[in-house]
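One chain follows as structure tokens, the form predicted alone.
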Amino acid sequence: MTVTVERAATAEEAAAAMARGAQVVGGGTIVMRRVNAGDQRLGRLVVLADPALRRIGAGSEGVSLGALVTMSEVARAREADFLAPVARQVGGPAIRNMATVGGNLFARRTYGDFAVALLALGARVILAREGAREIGEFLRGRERSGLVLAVEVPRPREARAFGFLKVTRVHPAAAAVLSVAAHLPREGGRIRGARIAFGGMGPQPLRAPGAERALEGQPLDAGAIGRAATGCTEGLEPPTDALASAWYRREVAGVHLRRLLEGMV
């Protein structure tokens, strides 16, 4: 298979190339694996080179991460300190030096852990020619989306309001059996606006409505945690793959959600 590689100096050039059927390459951790596997749909690649997509910007409400910002850069950025523990769990050092914020949004299970955290935090995805889109909506239609320019991530009001847990069978850098993130803002000791997200429990990162209902308006105590753990798989369809069966994922999802929430009390 012949592959043509071009360079796009600006995001607009890359968006135009995508409209003509090209595949955009950021860090290459996803696309190049497909190229090496002989994917016949990848005959024309466009390498992003717009420096604007490598910016990290802080605002009063949160942080903006350019699509080409790598996991290593997120892990080091003071502006994104609340996301650093998540970024450090994406692969090993070599992968983190290549894997980008934008690329992680498209990672198939059992990868895409960073996107799980973004979903729990209620991030917005900024798209060329399309504007901003709520991340849950974006993930549901990500295969049909345009060029990602940046992700805007709200900052949790307090450290205990956000937590993330990646579950692997062996080394922490391995692919996840599942991952779970929680954003639990509290007012007067009660949770307001609970968001729980799972990776590895469906075709893309998904929220857990049963767990959210169990937590909303409640103090984060043993009773609420137990009810959230019991109902966390409602509406989720975990897959069976080489890492785990659907049955196993359903059995352990509540166990790991409980562990995460207990650490946020």
Ligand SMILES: Cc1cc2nc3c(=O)[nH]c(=O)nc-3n(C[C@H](O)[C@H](O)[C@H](O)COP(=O)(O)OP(=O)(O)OC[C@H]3O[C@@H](n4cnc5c(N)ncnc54)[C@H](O)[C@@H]3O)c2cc1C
The other form holds:
Amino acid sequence: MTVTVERAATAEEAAAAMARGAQVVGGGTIVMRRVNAGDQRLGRLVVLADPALRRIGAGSEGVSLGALVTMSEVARAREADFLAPVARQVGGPAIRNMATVGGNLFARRTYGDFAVALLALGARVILAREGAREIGEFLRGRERSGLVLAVEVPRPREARAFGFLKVTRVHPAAAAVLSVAAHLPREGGRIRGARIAFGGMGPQPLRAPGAERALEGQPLDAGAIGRAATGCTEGLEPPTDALASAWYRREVAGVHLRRLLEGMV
Ligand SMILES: Cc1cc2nc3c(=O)[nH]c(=O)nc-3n(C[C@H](O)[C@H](O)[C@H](O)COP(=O)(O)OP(=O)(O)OC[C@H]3O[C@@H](n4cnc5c(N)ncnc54)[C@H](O)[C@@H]3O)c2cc1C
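Since the one above is the form predicted alone, can you give the form predicted in complex with the named molecule too?
Next comes the full complex, this chain leading.
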């Protein structure tokens, strides 16, 4: 099949092309690999070229990242300093210079590290046609979603309220066996509104309700951390793939969650 490539100067043009069956290209680190591999399902590609999608905006509550903002730009942006450690763990430097925030929301397991962090932080995804969606809802239906314009990410009230850990087998920039992010706002020393998200533990980034329940209303102490680690795979169906078996992922998820939480005390 011949692949045609067009350029959309505005988000509206891109959304219209998508509605007609075209696939958008952000940084192309995933799409262009499929093109090079001769993927027959790709017919029409639309390269996003709207400068408005490259904006990083700071508000009192958090940061807005346009869909075309790259991981390198996130890593450098003062407004997004709390996300820099996550962005720096996506691929190597060449990938980070191209990989976009919008594309990461669609990356299949075991990629999608940035989306895991956004899920823990309770980001909102802004879509061209459908408006704003809570990120968990967006991720559950992402295959059917339209053009992403931006994500709005609440800033953690204190630095230690947010943490991210990526687990790889050999190289730190390689695909993750799993990744885990935690957002644990505290009031009067107790956790209020715990959010724990895993990557690599299901078809898309998922929250860990067992761990969240164990932490909610508790001080972040050894007891709460232990209970969260023990219950963190509740409701999750990790896959078996070339990186790890489902059994292995179940066994180590709690170990890595414990490590992450101990660093947030
Ligand atoms: C060598 C290598 C290493 C990698 N390492 C990592 C890693 O460590 N961690 C990680 O998370 N990922 C990794 N990736 C995957 C990928 O680079 C990132 O997930 C990246 O953020 C994807 O963004 P992109 O802009 O390149 O996506 P693209 O390839 O442009 O698009 C990916 C998908 O998203 C869709 N899409 C893109 N933008 C939009 C939008 N605005 N609205 C709607 N749909 C859109 C595309 O149509 C496509 O289906 C790696 C990839 C490679 C090749």
